[in-house]
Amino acid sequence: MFKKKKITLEYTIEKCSKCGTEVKRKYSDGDVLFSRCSKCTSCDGMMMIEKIFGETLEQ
């Protein structure tokens, strides 16, 4: 028998403080919770990092 290999993928959730639009993207170095990161594509508000998490997959 062989063991399944586990891989953890890191993600960042960005949320617009004006319209509430959420975007999920891969985590990148330098991401900090509650920091402003970019402009919202739908309302021109500021996107803020709301959540950083990992998902574990088995292969």
The other form holds:
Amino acid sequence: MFKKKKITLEYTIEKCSKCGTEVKRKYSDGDVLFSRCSKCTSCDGMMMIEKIFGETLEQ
Amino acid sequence: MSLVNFTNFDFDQLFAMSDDTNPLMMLIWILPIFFFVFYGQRIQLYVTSGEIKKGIKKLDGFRSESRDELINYVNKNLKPVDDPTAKINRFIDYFTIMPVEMDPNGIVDKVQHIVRSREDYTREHVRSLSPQMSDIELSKVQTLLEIASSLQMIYKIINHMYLTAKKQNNYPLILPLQMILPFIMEQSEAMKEAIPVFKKGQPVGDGIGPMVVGKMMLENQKETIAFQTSLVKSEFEGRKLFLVKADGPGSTVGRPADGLEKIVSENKIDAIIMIDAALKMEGEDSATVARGFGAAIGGIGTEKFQIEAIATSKNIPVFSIVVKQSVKEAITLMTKEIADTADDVRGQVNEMIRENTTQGQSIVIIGVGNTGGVP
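For the form predicted together with its partner chain instead of the form predicted alone, what are the coordinates?
Now the complete complex, all chains and molecules, led by this one.
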């Protein structure tokens, strides 16, 4: 009867260019695709922002 | 004394229409028929008007919301010299008069000239709001202004059509409005939802083309090939690749046709591959990847015309790969499904290169779309 409210959650995927480890985290302001962001926790490679996307949930 | 006994109808008498039928009952049947013949259209007008009025109220809300958001953004982030409200109000009301079409010869150049003049004028006047504004901020404000301006125009047109129909009590005039309103509302809602995305500089669904090409450009030196357009020269399995996309991460679509023209004038090109977002049909799944022939590029058509003209004059085949999505998905934050297609599209580009060219040949790959958030 009542329309469900839709909310979009913003995510950033970081990927290690060396070992391929992927980390999904909440989007933070200033995130830009393909920018290097942090050191990989599994190897000594650098993590790069691979994707920025939104997932819609109904409340 | 009661004239009609409402609790005790004689149904035989009521439906039989025989000679002994109550004349009062006959009147009760006949009067509504006459009433609806003469006033039915007006009743329908009132019912439909209610629906349209609700839509117009929503559109009014969207346009004022988008305007306020733009003014707040400029005041908060760009530290303008003076109060920007009056200037922004003026920009929002700017209109574009398209050239006369009676003699279509040369019409594309005329349209391109008018559209580019408008873009250049807006850019310079947006810059005057705050002289220290970076190019990325400038493109953001320009896009937000474009959204506010479009919402204002949509509201004005729909309101005009509604008020005219109402003034003339003209139901047939209100019918097309009732039919197009759901489409208009869908587009307007999408534009309203796009505002925070462009403000944050996040990638939109339309950015899938530049996203794929942008990733192929990594580790190579970028050069400017045309206004707000980048080129990277690269290699793939013995072929020379010319990768073209709009300059990111600002919100722009660049001028890929000008870029292509320059590349073709200096090199022998054997194929053009274009990657873009395309509107999905109702019932089609979002984020479906499809391949085809021809220039995959939207907009008012001037870029497409220019690309087709170059390809035809040099006899270069044009291939395209599109990622299907809705209007809303194209201008709001990229969905996970669309972002996940990037690797698949890249694979299909490689396959297309192998299938259609041989070693030693040169290919131009154009990532078409808005580069907001895509460097």
